[in-house]
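First, one chain by itself in structure tokens, the form predicted alone.
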Amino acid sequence: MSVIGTNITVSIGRKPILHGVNFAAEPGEVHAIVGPNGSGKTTLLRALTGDISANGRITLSDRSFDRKRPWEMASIRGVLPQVTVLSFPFTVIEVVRMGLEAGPHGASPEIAHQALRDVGLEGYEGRFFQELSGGEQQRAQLARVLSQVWEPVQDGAPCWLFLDEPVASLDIGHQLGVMELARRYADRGGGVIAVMHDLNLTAMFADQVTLLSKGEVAATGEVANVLTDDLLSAAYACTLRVNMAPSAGKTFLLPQTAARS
């Protein structure tokens, strides 16, 4: 029931992005993808998902995308771009909808409404997307793919929640907000994976991490074993120091440690 990538080699153009990249996430766990700008997270992501052809072998939950139908892919798994542009004057509510339909909840049309207080947008429905701010319309967009895959558990099967970069635009306490409904989800049996770049949500959240550099892994495993000192002054070619706070016993960074290479 995981998510898996075997190999997974991708070129935009000529240029080559990902290689050879192993990939491994299991349900019932955050799995964050972190690294430096241009080193592959969300090339990565998007060839997991199906959204970019792939040299190599991916499966969602034990079965190749190639032998999946798309709406077979809709039903157990929701993605979260970096950024969405709608064209046309679509409300909050008809936003959170599309995802609804799209999976296979759209009998319980109080999913929305619920997804929406889940991000903290009660009373938003009427208003149109496009008068959101950018943290407003990412959360908006979170309620749709919660709307997607709502059960995290399926059938007996999990469902998953690929995420990129979904704190990027948003104040602190909204961060805290999002990243706590993807841990909530993995708790309940679904499967999480996020691109992201706060190295210290991710020490906070994950329970697996895939760092990248130059699109390749340079580590994989758990959080204290792949956010150490030497790993990821390597990958983001700056001196940083990983520490650990005493009374939670939690791998936390401050950036006042940090010193270019």
Second form
Amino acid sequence: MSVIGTNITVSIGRKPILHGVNFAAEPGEVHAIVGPNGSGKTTLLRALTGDISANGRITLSDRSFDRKRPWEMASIRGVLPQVTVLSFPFTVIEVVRMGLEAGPHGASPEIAHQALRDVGLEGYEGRFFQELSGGEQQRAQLARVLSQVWEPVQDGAPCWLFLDEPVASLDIGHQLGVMELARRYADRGGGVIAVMHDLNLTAMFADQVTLLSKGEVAATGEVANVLTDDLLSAAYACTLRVNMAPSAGKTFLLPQTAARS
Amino acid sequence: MVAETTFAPPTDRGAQAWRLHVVLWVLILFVSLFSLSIGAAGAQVRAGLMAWIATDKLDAATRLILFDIRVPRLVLGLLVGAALAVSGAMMQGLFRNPLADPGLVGVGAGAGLGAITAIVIGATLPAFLINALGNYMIPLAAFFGGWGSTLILYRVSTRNGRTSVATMLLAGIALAALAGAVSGILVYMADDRQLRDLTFWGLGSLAGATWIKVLTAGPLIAVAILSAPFMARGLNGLSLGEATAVHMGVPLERLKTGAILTVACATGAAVAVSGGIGFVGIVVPHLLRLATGPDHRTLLPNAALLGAILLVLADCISRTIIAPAELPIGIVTAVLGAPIFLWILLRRRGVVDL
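Swap state to the form predicted in complex with the partner chain from the form predicted alone:
Let us now look at the entire complex, which starts with that chain.
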């Protein structure tokens, strides 16, 4: 029932982006993909979702992705892109309903409203999507994706969320809210694969981490085994030290110590 | 855009759109009756109709005006108006852009080239082919011309699932210029009889409406209009981008092929029987999006109805404004449509990434 990518190689133009990446994610877990800019995080996610053609083998539940029709895939997998440009003046609720009707729960319109409540956009139903701020747009898109695969387990099989930097344009409160949504989705049996920039949030919410560097897997495994001084320092090309508080008197803020109201 | 931030559309624009759908059907009825009863010999027709209702007898002159001139013209107007508006809405959905219109971006010119080719070269085809195609030759040629230009336009202006407006409009200009140049060469090659045919065809009006034209264009337009709603959900998904559409279960390649064929069908048939009539395809979908939102499930059927209504009204104007002479309908639609097009450009710069 897992998502497995074997020996994924991607070149865009003549430039090789990924070299023989192996990747495996299990349902019931949040699997974060981290790495510096240009390491191939988004490319890996897009290869896994079939947006770009990749050499190698990518399977979902032992079946090759291309064997499935797009509407079959849509009923078990929701994909959140980094940015969505909407070409016509749809309202927020219309956008969310599009996702709802693309999945197996089209007959339950109340899900769209619940999804908007979950992402903190209650009362935004009638607003034009284009008039939202960047962070609000991102959360509205998340509500669309959530309504598409609303039940983490559908007909006994896990559903999947593929999230490309889901918290990149959000404030810290909404970052925590969105990551908690992803966490709950995994806890209820679904699978979550997320490209992450924020290592603190990754440490807080992920079960598994794949660290990419220069198009290759630098490390993969549980958070404590991947987010280490040596691996991170090598990948990000600067000296990083985990679990180290700054010297006394300096202000610092960690999501780990936040209490959500 | 400041004014609009405080304006919230009703959350259920869908129900509104279906109410509008009913209203538009009623309007079509009224506009049709109006169109039949005005124009040259209007009083005579009205008197004849009254007599028909009163005595159940229709005199020969009224019958001729009504059933050989007015009714085919009305039906052709309804068909062409619906075709232009639906192909505009489809093309805007496909190109993810509210400014795409077959008439503006060279598809109309391509269809025109097809029609001209059929008129000039058609006679040199083998006799069995000419007999087999009959009156369908010009509409079919226009369809292939429109299809080819839509395909070229899409290939040129869409890269990685995004259509660049600038490229689309510029490619449209180039396509229209090329089609115009080749058409010019063909006109130069044409003999006297073909020149006469070309002139009549190129008048760009509904003046020459006949039942034959209705029967040749009708099926193509009907296919286009009836198949459009099946692509509505896909076009909605496409408004979020190609990749997202696929992730929402839209069969992308099939949708694109279907939409391009539909646009070519409707544009080709409309151009073949009425020459180029501009701006219907851009104004009608835009007004509907303002009124009831961009959901293609209601936009496409409503566009067909409103397009038909507006074109028949424009035809009424073109027949009466300088009576007994007739103003080409393309002038009427351009005078009404071009300012609206400019207004869209000014107003939407903020909302839609142009």
